[in-house]
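In the form predicted on its own, a lone chain appears below as structure tokens.
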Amino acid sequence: MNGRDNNTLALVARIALIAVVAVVLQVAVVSQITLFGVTADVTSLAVMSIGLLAGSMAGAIAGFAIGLMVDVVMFQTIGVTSLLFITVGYWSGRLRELRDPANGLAPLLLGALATGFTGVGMAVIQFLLGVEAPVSLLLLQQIVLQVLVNSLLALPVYELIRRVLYRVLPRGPRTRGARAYNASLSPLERPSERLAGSTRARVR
């Protein structure tokens, strides 16, 4: 077994690991607490940080495994909370892989947009299915409150997330990116051997 594998195995482990606390956490005590008369939900934020990090793959793999964990432990519907996680996942490392966002509040943004669009589409999902749930102004406002209490609390979740997962995450588009512009800007060569070298190779 080489190093990729054992990276690809512990990144994989990593994030069981994070699905299985996330899940854990979120039942056992951030369900318990409300904010604004809304409880937060850390389980999409791990979703869109895992995705974030680890690509469009990942993401919708941890998506699924943690909304069916969710369903489960919940006693849910099965699968609706894993279909729009998947798509949470997936989307946040399609812009990873696309993108490659360095601002530091992309977090944040992709936090609250995956609180509203899970959000939305339990509500749309379970009045397609005939749940009896109330469509209303007020579950618009609880919607709304919880993607702002999400949104507290997407950076740190991240942050945590990025630490545990940090030594085992695949190289990115900004990393490829960096060792391209230092390897063509090497700060040991000098400006005049740089532009040297550049016309040489317009004149071959």
Given for the second form:
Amino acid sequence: MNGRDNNTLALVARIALIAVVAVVLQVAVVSQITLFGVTADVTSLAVMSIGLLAGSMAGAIAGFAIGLMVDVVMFQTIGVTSLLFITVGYWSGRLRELRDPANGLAPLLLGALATGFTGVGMAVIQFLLGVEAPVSLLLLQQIVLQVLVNSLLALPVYELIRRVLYRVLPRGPRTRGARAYNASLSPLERPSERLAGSTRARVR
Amino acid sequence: MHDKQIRRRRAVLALLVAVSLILLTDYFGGSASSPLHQVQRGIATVLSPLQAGASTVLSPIRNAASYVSSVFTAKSELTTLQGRYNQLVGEYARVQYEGILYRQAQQLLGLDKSYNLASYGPVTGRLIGEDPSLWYETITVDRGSSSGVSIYDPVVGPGGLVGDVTQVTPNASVVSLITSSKFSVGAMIENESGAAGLIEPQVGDPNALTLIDLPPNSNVSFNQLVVTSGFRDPHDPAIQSFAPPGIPIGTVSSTNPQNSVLTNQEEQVTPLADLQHLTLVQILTRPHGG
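Given the form predicted on its own above, what does the protein look like in the form predicted together with the partner chain?
First the chain shown before, then all remaining chains and molecules of the complex.
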């Protein structure tokens, strides 16, 4: 087994760990805390973060796994959350692969989009499956509020997951960040080299 | 290489979506005893102790977060409850006020019956203004000349005499209280001797009056009732007290016996009407009609 395989295995293990922790936290803690009348959903944020950090493939698989776990544990219709989270994970990953957003607020926007998509998608699927009880327009308000609450949590969740996956990411924000920092420094912005050059010129 | 990667990615995506749809269809179409439901129940059964354990272990975090959340909720609830509290305080005050009005009306009714005030044309008025000074000079009542009120009409309140009308407008009257520095009325001790004198205020003290000019050696004892004498000069009917006889003013609170036959007697009298908490009064519009 070479180093690359080891890295992939470590990445899978860490993503699995994140998935389990996210679901357990969601079920045991987050679902029981109401903020502005709604509960936050860290699982969709976790899927978005994994996709944004590890790519579309990892995002889609993690989305499927986390969605499946949520459906099973929460006694929901199996497959609904998986389907939605596959989309969230995949498109978060594709965004990274196609655009590579460097803006620090990208996870916030993406978290809001992911939550909104999950909320609306869940409602649409429930309608398609046939909801017998009358649905209140309050649901729309709840979705909007959950988007707002999740937007507040998106950056911390993303940062936490980035730290967990930091060392095992194949080509992640770690390298991009380092490159961006070094590449932005022109010789004029590097006083040591500038001074060294001038000293050499005087000596000659 | 790149194409292969794309194909693999798409294949994985299609596989995941297909698996999800199969699971969804099978779960939704299946009965409660279908294998998928059983698997879900089995996993949930296995996970439930873990879930319970995690819930217990993580309860401090949950409690802390709930506390923060409840602070936000409590703030909005506080505003709502504060509004509700203010509303209830307003309602309570209104009910209290109605209760005071009712009690005072009952007392006035009792006064009417006891002293036959109905024959003096009583007009009930509500207090709409009060002298804010410590001199307890005047009050304003919402009845005026349009209700038949005239100047010098006597005014009674719960308990007894309150004062007399000193200014009249069509819809309001100013009443000089018995504690006003300018007030004076003929009064008598309600006993066999019927010793008569003049009631004067002790300015600044709303709970004290002085009965002066009592005949020497008047037989006065503590707590005796002092009423208006309704003085009328038999030689000149125009000279008469503004108040009809028999309206209670107060009770003797301290006696001051005089041994000299030459000196008039003085007594301290406590007014019966609570001048500081008046709400309803009656203006006797025909004080001499009884």
